[in-house]
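One chain comes next, on its own, written out as structure tokens in the form predicted alone.
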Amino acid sequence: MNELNLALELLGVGMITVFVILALVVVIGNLIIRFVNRFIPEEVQEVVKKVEKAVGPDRKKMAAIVSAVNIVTNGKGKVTNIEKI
């Protein structure tokens, strides 16, 4: 019986500290995401006239891209590139 108190301890004691180490991970990834998003924001007019630049003649497709990115990611992600597949 001994042996399977020991062997119960172990695995309550390895299963709780991969939670910590887990929840660790959660928690400083979304500190550095928010400190980044706060401190290092990304102008998105640049983005946009950059983008407008490289596309060309086809000016409403790219703004549309450009518009659906901004609306889906509450302008935090931005278009850097467009390829046909």
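Remember, it's a predicted structure, so these values are computed and weren't measured experimentally. Residue numbers count along the first chain shown, from 1. Here, rigid core means the biggest group of C-alpha atoms that superpose within 1.5 Å across both forms. First, how it differs from the form predicted in complex with the partner chain.
- The two forms, fitted on the rigid core, differ between these two forms by 2 Å or more at the CA of Asn74.
- Relative to the superposed core, Met15 shifts its CA atom by less than 2 Å between these two forms.
- When two forms of a protein are overlaid on their rigid core, residues whose CA moves 2 Å or more are considered shifted, and Ala64 is one of them between these two forms.
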Given for the second form:
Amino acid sequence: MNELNLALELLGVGMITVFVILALVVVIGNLIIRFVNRFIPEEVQEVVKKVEKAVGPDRKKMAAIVSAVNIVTNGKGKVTNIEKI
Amino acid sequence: MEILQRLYEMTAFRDILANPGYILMLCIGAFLLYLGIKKQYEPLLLVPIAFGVILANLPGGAMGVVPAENIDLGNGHYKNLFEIAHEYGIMNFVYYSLIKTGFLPPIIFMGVGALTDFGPMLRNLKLAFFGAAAQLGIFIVLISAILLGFTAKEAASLGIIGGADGPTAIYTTIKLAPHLLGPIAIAAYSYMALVPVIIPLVAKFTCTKKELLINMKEMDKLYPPKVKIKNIRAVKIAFPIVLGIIISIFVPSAVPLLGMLLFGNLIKEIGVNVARLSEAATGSILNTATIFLGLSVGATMTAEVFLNFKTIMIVVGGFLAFAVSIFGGIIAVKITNLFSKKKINPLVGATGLSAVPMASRVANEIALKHDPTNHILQYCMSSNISGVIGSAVAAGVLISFLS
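Having seen the form predicted alone, please provide the structure of the form predicted in complex with the partner chain.
Complete assembly follows, chain above in first position.
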């Protein structure tokens, strides 16, 4: 009987704890997103727009180039100009 | 004649004939190998476990794991690793140094973390709640197992199968009921492999066609998310750090598992600067840990330990835990849909298990069967990944209450 009481207690405590922790995951996630959006928004999107405007209509290729440069340089490199040789 | 007698005694024939349980266990090992190799049921773990079963049941091979009482010297003292290796063989050395100490499951969690992308969860944060509802099976089976005569520690180890997370099930069992490690690990991994069967089965009996047709992308268009992420990389780096600290304050006993999971995820998200660490965590370390974990868990299943009524109960209870967990997730979605304009496909709740990414893939396939344009994979991944966190937290609660 004692063990059954313990199990019921664990059902309550366990489910509440899991819900609380995942609620915290939601809250923390939202807070981090808001903080990042406000203080360190990504610059790549602007670069893509600039390159798209400057070079012309082939948007998929340009997006691929910008993404590749971003990955290889770990976000430090920027595409300022694309020329066909 | 004496030479023949000695030859006979040298072989394992006498022991095998004296105890037919060995033959049965060798057949079970062979069947598990068949499932792993031919049916491809979680082969990365089932093959080492199955071979461990075979090794442990070759009499005279000294590869079976001996009960903890054999190494207990009393007063909190144990035989040292050299003595264990010398007296009981290398498998016991591996088991007592790497498994019994609880070392390997967190190491595997580190690799899992380095393979996990929190992106889908961060983009659909509200769906993370369903990862909590899908832990219901753990606690329901815990209660049922106690009613059937299991001790609280054994029942908790059985219930944790419902979390659908192999390392978590093993870690919890090591801490609470190490004598049940073999059958619980087998049940956990077998049912994880059977997710493509269990989720459609539960969904069939609990979801209507109308519910399965709920198109998540259409819902997103009707009710778009309020906040869009402007720098996902920065969010992904900050998330494991902050979450790790917060969880460690609330549930310290979950830290060995979740801490390593989040560390693994952090080194993945940092990227090229620590690429070598990430590669090691997902490659050589994860693979080595998987081999030792599988073999030594399999080696715990000697005929004396495995062939009893509790094993059958674990197999049945494990299935129930899985099914109730899926049911819990689906019911949570249904309740949410009663109060929300933005409807959610109940399959998103069914993936609150932590069998990542298989549960999500299966749910996506079910949705596509009903509507070929309804891709719900990214939504399912949200609750699926939160299920990993949820099951580790549930394990932490059980360990801190019962150990």
